[in-house]
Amino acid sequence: MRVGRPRDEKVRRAILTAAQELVLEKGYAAVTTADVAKRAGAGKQTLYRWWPGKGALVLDAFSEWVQQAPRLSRRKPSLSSTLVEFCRGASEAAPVLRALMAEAQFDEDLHRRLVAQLVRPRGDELRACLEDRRPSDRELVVNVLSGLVWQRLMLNEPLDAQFVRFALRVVERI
């Protein structure tokens, strides 16, 4: 149960928007919580009352961005279309994702949040396309695709149509 004043949704949105904009403009490493607070018109103490640090704040900003991204409106999207969307979103946020992944190696709380807010939901989206496979094969495909995407992200290699075709050929053999 939260103690103290409830979050003001307008302030929260302003902070998340400021964090996203600044990180895209300046890069993760160059942005401080003071920069975010100033752009959002909020006090730095407000940020620290709601988020334990910059990593958690930026992760929340980009998690919301991912959740608000347009999705294909099909009952059961294909693996191909889901992977294309996954790669498009990851490409747009690649520098931020790389920075969050790097920081999560040294911050257990950020690591847990990254898995819960970005990694697991993307895996769930892939799993939903694989209901016709045995559960063990489904997990293998999700892990292979996730691994391929994260490897490309970390190496700053394109997540383009050629990559999607390659990844789909790989999982056809599973």
Second form
There are 4 protein chains.
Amino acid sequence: MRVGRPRDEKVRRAILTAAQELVLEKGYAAVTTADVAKRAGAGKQTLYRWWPGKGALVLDAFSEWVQQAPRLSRRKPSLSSTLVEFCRGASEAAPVLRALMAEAQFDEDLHRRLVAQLVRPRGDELRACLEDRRPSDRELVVNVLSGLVWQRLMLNEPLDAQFVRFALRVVERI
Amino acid sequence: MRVGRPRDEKVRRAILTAAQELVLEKGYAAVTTADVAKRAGAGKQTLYRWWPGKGALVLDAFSEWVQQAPRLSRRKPSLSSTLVEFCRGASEAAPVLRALMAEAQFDEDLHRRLVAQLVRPRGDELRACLEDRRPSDRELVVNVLSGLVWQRLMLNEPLDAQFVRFALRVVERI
Amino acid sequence: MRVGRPRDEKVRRAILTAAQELVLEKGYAAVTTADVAKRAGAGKQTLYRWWPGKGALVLDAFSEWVQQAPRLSRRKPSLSSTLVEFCRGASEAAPVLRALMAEAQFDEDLHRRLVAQLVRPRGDELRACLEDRRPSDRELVVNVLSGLVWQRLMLNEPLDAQFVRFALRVVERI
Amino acid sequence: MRVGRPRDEKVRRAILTAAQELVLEKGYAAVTTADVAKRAGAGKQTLYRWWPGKGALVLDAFSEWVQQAPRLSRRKPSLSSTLVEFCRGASEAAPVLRALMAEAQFDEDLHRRLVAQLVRPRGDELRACLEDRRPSDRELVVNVLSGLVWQRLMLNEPLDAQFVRFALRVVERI
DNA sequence: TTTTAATCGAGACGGTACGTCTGGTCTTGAC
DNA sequence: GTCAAGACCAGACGTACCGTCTCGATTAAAA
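Can you switch from the form predicted alone and show the form predicted in complex with another copy of the chain instead?
Up next: the whole complex, starting with the chain shown before.
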């Protein structure tokens, strides 16, 4: 059985919340691990016990936030509504997503986490809307859409309704 | 007339060369402006007189390198050959491109330079291969292809022959 | 009567032993309370239940060790033999004594313990060898000898036979 | 010739002054290198360029301070007046001297500096007052007096007029 | 026998100092 | 005024240690 004092889930939550608040307030680059720990009323060591660094922490903070969106409809959502929702979320979180993807380019481990927690799940959601397509087409469409969105993010161009229309037009021609 | 000692073009070249060498040897993140200056036999101040920081310097060093590829054929190149060439270059320089795009997420000015010196020119080359398409389609195709490539880079997946076939298959269905 | 589980004397001994071993192996500064607890198979809390900190613990560990020297002769020992024995012990334990006296400068409580457990008893032993002196002289001699020894320790100079001769020469001139 | 920007003596002075002030205000243990750098308007790196750590810095700060005492009399000072002056200085700076001697027990380099900058010079001053003594006696007296003073410091006992009388009584009997 | 309460090992916790590192600016004398 | 050299300010970084707290298990006296 696990011995020693168990890890305190409340502390973990407090750090995640603090990270989220601070990143939204001051932006990813301006936040330090020390800031987060202080705001959370935690020690730096505790933060580093749970996460290897700022990137992984902020990723956790926001991948939970993104998941907040209710997935309660039992009916398979349409591609267009999924894409709209997708872009809405990405647009709100754009600065964080850009920073995380950027940081991940310098950090192998963060890169893996980012793919597993954000990139892949979004792709899976899209794929789920394409069950009526031929399997070989599915990957095409998912890649194209995901590529368009990430490019848009990295080039800091708006993920607005016009973009959604554009993307849908691309898809219906494939 | 400008007074004082004139700026030394040889120094500028030496810094660019040193930056290129060091980034290829140790990777973007592991190189500092001080390293580059030392290798080039230059002072840090000289480096900062010509460039605003590491990002812009490395961008210059490698955008020249990318342009090295001879564009001498007067015949309009085909889309597929352009894409092959495009991916070959991107694949070789992938670590640098990833790092520059990442850095640009934290640096407005570098972002502008990157778009102007790397992103836009590549898009223009692609566009030039699509003159037989309807104008509205052109932007579609350019966006999709560029999105696929950048996504591939940022996700650190190979830009190999298989990817080129995949991309061409997408395009011919639009 | 005391309720609850009684304190375990075996644990106390294990911690003292572990502290002694570790300090002899790695030196006072390189040992942490966590190290000692781990070596003793004890928890940190147990250690802190018995002692207020590393200093007091090590002091206990070594003041017992110093006392090991048999004081069984019923005849009053001579000053010179006492001093020889005194210096021999201080020389062996020099690194620990230096560290304890140093730590005591930053820790009021440890300072009191150190004086009570090490400084005063040694002075009393010396005083006991000087019963044939005039009372006012006794304090003089004890202070001078003790001062010479502690200075020698703190300046990291050898407490060897030559020093003993030197000290005795001083005393016989007072 | 020396190239590069020369070290800035003004910064060095500012750091020394800040160290002195802070140590007098808050005590040695409560002062950090970051505090000193901030108060001095300097960067931490600059501090570490000039000194290897807090100990060496504070030693410099106070060894200059101790030397401030005017040594202008051309006549050889008497032993008693030297001792009085000696004890007055040591008494004022007692907390710092205790801390430095303590820290030096954990830091070989600081130990050497402390002996060279504080312990030896004081000894030399005493020796200079004893030119009328036999050479072999001189070392005796210097050692005894210095031992008495340092012991007094480390045991945190007052270096007052009574102590001076005591010390002089010892000396005149040697 | 059951309850109670202090102890035990293990290790997470808040706090904080440390010394290193990087980025971008400033200051020399030489040219 | 530019150059090489390198010191400068600023502050983030991750590690280390301290002494406390929390957990489930153990132990013996009290009920």
